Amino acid sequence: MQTLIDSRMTMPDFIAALFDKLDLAGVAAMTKLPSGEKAAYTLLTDKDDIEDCVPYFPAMPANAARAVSKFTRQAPPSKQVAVFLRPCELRALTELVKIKQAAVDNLLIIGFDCAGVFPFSKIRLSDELKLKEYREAVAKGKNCEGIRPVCSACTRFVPEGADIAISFIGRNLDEPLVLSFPSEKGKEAAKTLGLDSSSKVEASPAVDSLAEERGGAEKKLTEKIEEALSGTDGLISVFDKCISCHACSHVCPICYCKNCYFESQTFEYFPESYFTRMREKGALRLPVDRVLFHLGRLSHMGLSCVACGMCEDACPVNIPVSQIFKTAGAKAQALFGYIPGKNRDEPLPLLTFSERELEEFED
């Protein structure tokens, strides 16, 4: 376990101190938009422009490993560039790293531990009752009314693999930062930073009490889901309200294709093969491959699923996406004894070749 430090430095000091003394060309955190209403995930180059940033900001506008993805696919940025991430997006990072669709050279990696998040368009910043009622959640190490099922029901809510972590479960969010620095990177940046490492804090019980709230919610959320799913009448039934508008995949950090596979001519049918499928059946329902568009997605991305929640919350007629794929993305890791995100170093199970493997379900 890291060594947690009293930092002594509140939130706009440490990211005005990443400015000062490590010299960076910019800080990618949650930042109040123009309105005043909402937040987005900003990369801001200019000091002056800190006091907009709120990295705790509890909503998800998009999952932050897309937009990382986007400025360093193609090649690192020349000069460091520090990134906040929640770490289901720190997860899903390390999943498009492995990918070859994003890098983290020159990227310092903070991490944070998560709450949980509301869902995007049930969240102002003006919600000073809902915002007060979340931190005194935070404070207490358990989970606020109101944040997505996915979150209530997420054990992985302290950051792995980054450079330095924040840990504010069981603390007042306005309090000073108690950071750890798991990295080389992070040590160096600890003493550019003239943090000192003497100062040390205990972990707050707080992180076990929600870790135990947890994991009984992930239970319920695993059951419920189980049974909804049963048999082909219940996959039917569950996205019986599909509009085929693909969001969850558009808004999905693991999806990557660039030409995807259910949004090209293969699913361009010829008028006739409409009529065909409808002989067969007495009658079609327009548009077409709802069910087997959702379990393409789930074989293809399944088992690098972060749970990050960003499906659901984009989803127009409230499919419980998210904690479908959680459910079933879970029972696949499992099979296959893989932890998306846990290791970069880590080779993806669709990527490797075992002479035995699968054996229970031979024959």
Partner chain sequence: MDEKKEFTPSIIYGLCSWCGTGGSETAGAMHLQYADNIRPFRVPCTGAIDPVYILRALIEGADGFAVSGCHPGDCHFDSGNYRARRRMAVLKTLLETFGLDSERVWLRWVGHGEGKRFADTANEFNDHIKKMGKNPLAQRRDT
Contents of the next structure:
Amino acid sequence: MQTLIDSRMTMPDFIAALFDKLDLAGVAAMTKLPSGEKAAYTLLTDKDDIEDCVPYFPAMPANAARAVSKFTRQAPPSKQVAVFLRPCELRALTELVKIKQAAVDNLLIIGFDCAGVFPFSKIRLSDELKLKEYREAVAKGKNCEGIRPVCSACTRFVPEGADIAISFIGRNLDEPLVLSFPSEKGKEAAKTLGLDSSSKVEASPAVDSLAEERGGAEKKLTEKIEEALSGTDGLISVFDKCISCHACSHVCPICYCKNCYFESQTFEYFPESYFTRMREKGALRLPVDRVLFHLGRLSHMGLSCVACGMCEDACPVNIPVSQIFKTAGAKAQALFGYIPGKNRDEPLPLLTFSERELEEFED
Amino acid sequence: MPKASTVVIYGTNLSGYRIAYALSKLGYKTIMLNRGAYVDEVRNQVLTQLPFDLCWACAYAPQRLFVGLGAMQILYNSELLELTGTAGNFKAKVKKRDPFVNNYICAECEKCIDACPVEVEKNGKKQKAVYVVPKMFWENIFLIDEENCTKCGKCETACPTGALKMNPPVEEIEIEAGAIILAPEFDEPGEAELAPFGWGRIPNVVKSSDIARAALATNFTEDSFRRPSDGKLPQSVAIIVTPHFNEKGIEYENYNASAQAVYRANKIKEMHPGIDVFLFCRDYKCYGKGHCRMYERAKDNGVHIIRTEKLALSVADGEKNRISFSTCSTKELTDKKTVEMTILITGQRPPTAMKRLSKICGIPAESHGFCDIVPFTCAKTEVNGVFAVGEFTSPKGNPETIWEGYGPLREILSWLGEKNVAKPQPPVLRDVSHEEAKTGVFICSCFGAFSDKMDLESLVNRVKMFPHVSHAEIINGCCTPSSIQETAAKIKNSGVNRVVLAVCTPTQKLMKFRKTVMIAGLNPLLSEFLRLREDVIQVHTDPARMEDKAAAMIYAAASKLKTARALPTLMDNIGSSVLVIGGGPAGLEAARYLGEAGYDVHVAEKTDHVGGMADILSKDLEGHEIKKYMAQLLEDIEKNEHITIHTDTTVTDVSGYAGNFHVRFETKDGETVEVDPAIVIIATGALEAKTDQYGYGKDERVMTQLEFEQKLAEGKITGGHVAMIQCVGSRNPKKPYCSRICCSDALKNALTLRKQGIDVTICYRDMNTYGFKDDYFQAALKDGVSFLRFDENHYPKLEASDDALKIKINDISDGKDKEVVSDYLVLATGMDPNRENNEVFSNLFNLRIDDDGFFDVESCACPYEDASKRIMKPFELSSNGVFVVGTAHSPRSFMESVMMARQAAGKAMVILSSGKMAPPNAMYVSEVDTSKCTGCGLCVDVCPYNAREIDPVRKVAVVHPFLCDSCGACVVACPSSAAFLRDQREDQLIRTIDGLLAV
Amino acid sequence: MADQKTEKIIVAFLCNWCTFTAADLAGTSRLKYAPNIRIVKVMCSSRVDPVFILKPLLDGADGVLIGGCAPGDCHYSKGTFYARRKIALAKTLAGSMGLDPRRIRLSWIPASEGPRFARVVNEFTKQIEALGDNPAKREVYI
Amino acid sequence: MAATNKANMDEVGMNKGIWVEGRAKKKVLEFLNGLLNSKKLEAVLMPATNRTKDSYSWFLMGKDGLLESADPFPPVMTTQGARAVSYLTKKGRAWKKTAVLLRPCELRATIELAKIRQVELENLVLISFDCPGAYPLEKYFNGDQKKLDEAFDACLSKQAELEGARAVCSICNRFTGRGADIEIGLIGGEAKGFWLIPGSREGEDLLEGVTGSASHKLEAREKAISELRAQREEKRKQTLDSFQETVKGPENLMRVLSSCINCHNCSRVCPICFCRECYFDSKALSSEADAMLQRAQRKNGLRLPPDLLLFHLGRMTHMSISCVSCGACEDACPADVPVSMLFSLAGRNTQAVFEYEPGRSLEEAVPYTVFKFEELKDFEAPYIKEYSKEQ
Amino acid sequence: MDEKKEFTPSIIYGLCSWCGTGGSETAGAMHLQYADNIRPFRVPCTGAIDPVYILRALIEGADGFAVSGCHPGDCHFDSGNYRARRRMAVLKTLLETFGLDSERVWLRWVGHGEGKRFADTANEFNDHIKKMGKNPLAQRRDT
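Could I see the form predicted together with its partner chain next, after the form predicted alone?
So here's everything in the complex, that chain up top.
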């Protein structure tokens, strides 16, 4: 358990202090868009702009790990940049670092407890009532009505792997931040910021109660999905509406391929192939490989799925993609005892092995 | 005695340049004697004898890159003094004086100008005694004004590179040469010739070449048409085709005089429809490809085309010109027009150099004073080993001149010894693919000239802080032999693997910069050349902001280089055989040319024998013995073991691409022959046009000129009266081209008839006798051939009865209705394209067909006439490796077809000799990222060079690199950036833009 | 519903060094085994991407057999360890996504064991026949 | 083959429609089954409801006849038909003679794709119909599907406006299947029947033997069409003009785009965007963190992932000329950006520059691949010679 | 930003390697002075300028983007400039459609020998952009 410290700074003060004292090149966080309705993950370099920062704003227009990947993949910044990340974004970033799609050099990672987000088309900066409810739910450690199903079933809502972690559940968002500094980099930053352990704070019991509520929800969700997916009929029904737009993979923080395997020439067939298959079955649904895409994608990235929910948000035909991937991913992850996003140094399961394992799968 | 290998080229006309270029490609050294102090001081054709207004700088200049690469040397202020020895072992005594400033050492820092104490007024501007000639295309030329120079020597001291020598000595040297090419520039008509047209004495009379020159600087906008007297736009313009009016010395129309006049008229009309344009000519000689269409357009544009026999100019009032003319030869000058400006289309006069050269080289002039050429040869004079090309041998336009440079190659080679120029071996380059990008920025001080204008130290310090830059330093220069070595050493020592050279113009010094980088062991694709001088030093003054701009440019270049990749220059092996399709004179001539040069040639002929139309012809207008020539040609072909003739064949399939074709053809017996030619020459010819007019086909007395000629040859025409009607069924909107040969044929047969005392009447629209052919028109007039001229809208009418053919005609010479009673009516039906044939080959070889049904010149490797810019490009295969020659290309006379075949064969020989070929822009060609390519073909559609096609199996685009000229059209056409240029990948360009905005 | 009598199709991915050679041996030894198998040679069993297994199952194959060198015997020393992980993943995913993991079988069959290859094929064929037709076989909606 | 072959069209003429009485959906399926039985066709590519019956998908059907659930007139557009045709023929011509049932906008997109070799028309018979529009996917999935289906069926023949149709559909001015090999004429038939109108030789051949009366003159239909077209054209103009007002200027445009999440799904479902890897997803736009920091400095912040506006505008430069206003993009947009309106507007204006109508004719080259010597002078900045006299 | 300081627009000038570049070199050779905030961007041919580059520049900080290359009929590569004109027309139409200052993009042909025209264009465009003021698009973080 990390030591929690009352920073005596509200969020704006905190960001200002980061700028001032840490000589940051920039901060990346959810920021109000000039048009005023929406917020987006934005890189800011000017301290004057930070009043527009709204790191907690409960929407995820893009998984920020994808943004950080874009930002650092070619080369990380030469000066420190603070990035605010939700726990699932942080987990995704950790996974991306493993596959060299992101670098954390010169990033100061600020994580915070996540009470979940709303589907992004359902929330605006002006939705005061909704946001008020959300704050209340945060303070109480309860799921807020209307947040995405995967969020309400997310049990890993406390950041893992941050340099600075903001304790958030069970607290008031406008009050000074309660921080912890899990990494060396974080501790260094704390020193520079002049934060010491003199202002220790207790962990909020709301964290546990939320964990419990979420645990229950997760179980239910798993059961629901397992039932829906039983047998080939289930598999077909669940994905029946899929229009093969692949939006799920394009917003997925883990799907990092430049040219998706399932959009590559591999899956372009010569005409005769379509007609032969049509003759075998009497009819052939086009585009083909629709279900294969989902299963195949799962096999490619399911072990790293952090259940961030982006896929489901982006699905134009309301397939519960994220819930499916969370459920199936969890099973696959359990097979190797792998927890995605937990540890940057842990190798990906398919890149390692032990000599005696999984013997039940062979004969 | 072994033969010498060097070739001396006297003069710098375009043909000479082309020969020099081709010989250097073939491995021979050429020495060009330039009579001027700098290249183009003596104007060659490039500026004025264009078929159209075009800026040719980019197409013309690359030939100069060969200067200084060892293969081609230019001597300045030079003159040929004496020629001794014989072909293969000439000794040429030459006088020369080096230029004051050696352009290859000069860094153009202008310190000499700063140092010069003399200042004089020249054309209202102050000028030092050492000065820069206004930029000639790519070069700035430094000259000393010998009249005002005090020889104080300050400039020579100030010159940091030692390029300036104040008193270069006049030297006499002796050159051992295998062959001599006479290629002096053309002589423009001067005051004497043009005085009758008022030039030099009447205000606002200008030469078209003046307009062309002015147009080059103003890009053919309204500016080129200001009248000289007050700079105002004239409201009426007369254009006069001067060679038509028999003024001594300029009476022979060069290739494009009529066309130029009409072109100019159209241009004015289209820019200012309000201006009245009067075009005065005797005939409209529109025998070039597309020229008749220009004429039709002129009529649509409302140009007043006045055909007149005589005219005179005088001052009307103030600054207006009065033109008096008569449309009838007998009438006095009765009609008058007043115009505000007069443009003279001038043509060329006999070369003044002829007399001297005639004496020195022992070559005779022909009757007009041009150099005489042995018939049926390319550029061969009567002295072995001495060749004459371009406008030295007759009045000529650019396309003819340029192509002439390829014609005599084989004959020239026969007089030369071993190759004497080896390709320079490129230095060994370092493999830096595994290294992290380290960029060095080298900023030129231009021997102190740049550092006078801005603080380079400060710039270097700033640049050092850039994220992509690991090294920055100032260099002295990068253009003189020593500074190239110094800079290369600096690059090498700094240990960088990307180089930004902030120097001056790569357009001019690209080779030097590239060389520097290569000496430093780096692939030039890892370097960027910035123009500090052109973009900063010379055009801005505020030092701080100059630094900003320079920094931004460097930042952008450095970011661009970060992802640069070194790639080897692409090469493709090319085959060594040629396929000639069509066994007519043109095809056979091409085959003989290449066969005798040792290349395997296959000739595919559709019919059962070779020879084509030539069977019928015995002599041409000039009296050249066609029969004899053909017999020799067939004999040579027969005994040449490199030439294989396939008769009765049909080409059925073509695959591959230029350099590596694969062609299949079938013989009549169903046998299949497959050949792999590198180059294909199409010489499928044209057809004699048939007609149903004037009772042709029904009345035996009515025949075509060709039929008549046969009858005449067979001695079947013994008396009576012969009438001829020209332009039957052609030069009208339906068939808007001139068949080029009919007028000559008519004259030829008429003269023969006259010799037998037979009366001849020729009814004609325009006498299309170009060049020296006009002599025969004059001769025919003298011999009593009767000429009646009709209007294009009123063709003669025929009333045929059993005893006579009555031809009724309105003679526009005197406006009277006349009647000719004749025994024979000969129709000039002209040529028709062989449409069926052309269709087949256009499909097989991806060639376009032009509006008239002949092969389009844009799509084949033999652009003649209107494909103007590409004629200039020396790049051998900037199109698809298929040469269309002879009448398949456009109507040509026998001799012209044969010459064209030789010229194409000469060019083909240059290509074949290399065995390997690099793309014209060897390093930067476009490529395909096949994983992204969807085979949509947009890039194929936009490629101007046929360099791309879709692989039918893989459904992706493929590039034939040596057809690619690296323009980038494909890159932009491709929405997914699957197409890219090697040195300008998409991410590099985006980085460049980001970089430009970053400072 | 599925016709139990249709011929079952089993797609087999066999590693070049062990199992493919074993199949070869079975053939040269004139061993008889079920004809349902369609062999795809791969250089190593670890080349078998889970997608290779899932695709035939979705397109109507009744079973997928992966044959390779036994752990520790891999021609490429470690390939089979990776293969095992991948196939375990494929089976797990198939299980959780409504496909029958029993239709996937991983067998280590060394090059010298032709009879074992025949036995495995026969066994697996029987097993698949017992499972019946893959419901995806005639499924037009998949 | 190519239905939009002009010569073909002229020859066949447009007054040869066969009037068929009865319910169009049923009769069309009968007609197609008949062609399959008589082996005039070997396959049909058309929509059918999916297994759960709550959506539609494309099916290639043949030997065993059409699926019972086949529906020539689906109320939604799940996958743009041109994409389906492209899947089938991208790598070569259809193996067997296949009829494809397409909405007019799908037909137009198919023609566009044929121009860029993403579709091979040989061996295809294109059939299209008078399209009343389609519902937004979301509306259809979340609404009362039975009711919506009924409303849609009612609209098919009555040429009434489809209530709740997608925005682009309600302003569609090219709603007939003209240009197809066979046009199913619904408008003007007043629910009693419909016309089968050949648009090519091929179409004519296939219609041979179809019993129907030729008495029912096409004039009524032509009149109805031209009335509706006039209405729609007016509406289109007004709607797009007023829409333009709402998106004009950086402020407005960015407000409209503020909900965009840069997922690029609009381009992925777009029938015209045929790239395998989108330029805007490619390495072309990737840069180092420091470069992005600099960009952020220049513009007071940088949205991540960046290049959102560039994506939309850039995509417009790439494909708006060929945009057929099918609305697929908007259906697939998870963020409710009015993408199809933006592109319809952009397309209208860029197409006007070249008087180009995407999908009108196969012979009309994509404007970027051709040019005229004299054109577009208005887009050049005229040179004022006297600009800086002092120099 | 210092309000008093005169607005210096950030301008990129896209030049083809032949005429555009030639024109600028002629201007250099003639020592013609022109606005020093103009940054040259060199491409082989105007036909190789993807409108995307221009958009990118305008969105990322440029106040104006001018393009110059060979006059119609003069293209070194045959027809690149005609295609360029088409693309520029589309781009300008799009900018116009969305009210994004299509006048921030100029296409003007400049020949090799036209040094004055080059310098004039640079100056005129600079003045023109100065009058237009800052590019609002380039100031937005939400693009």
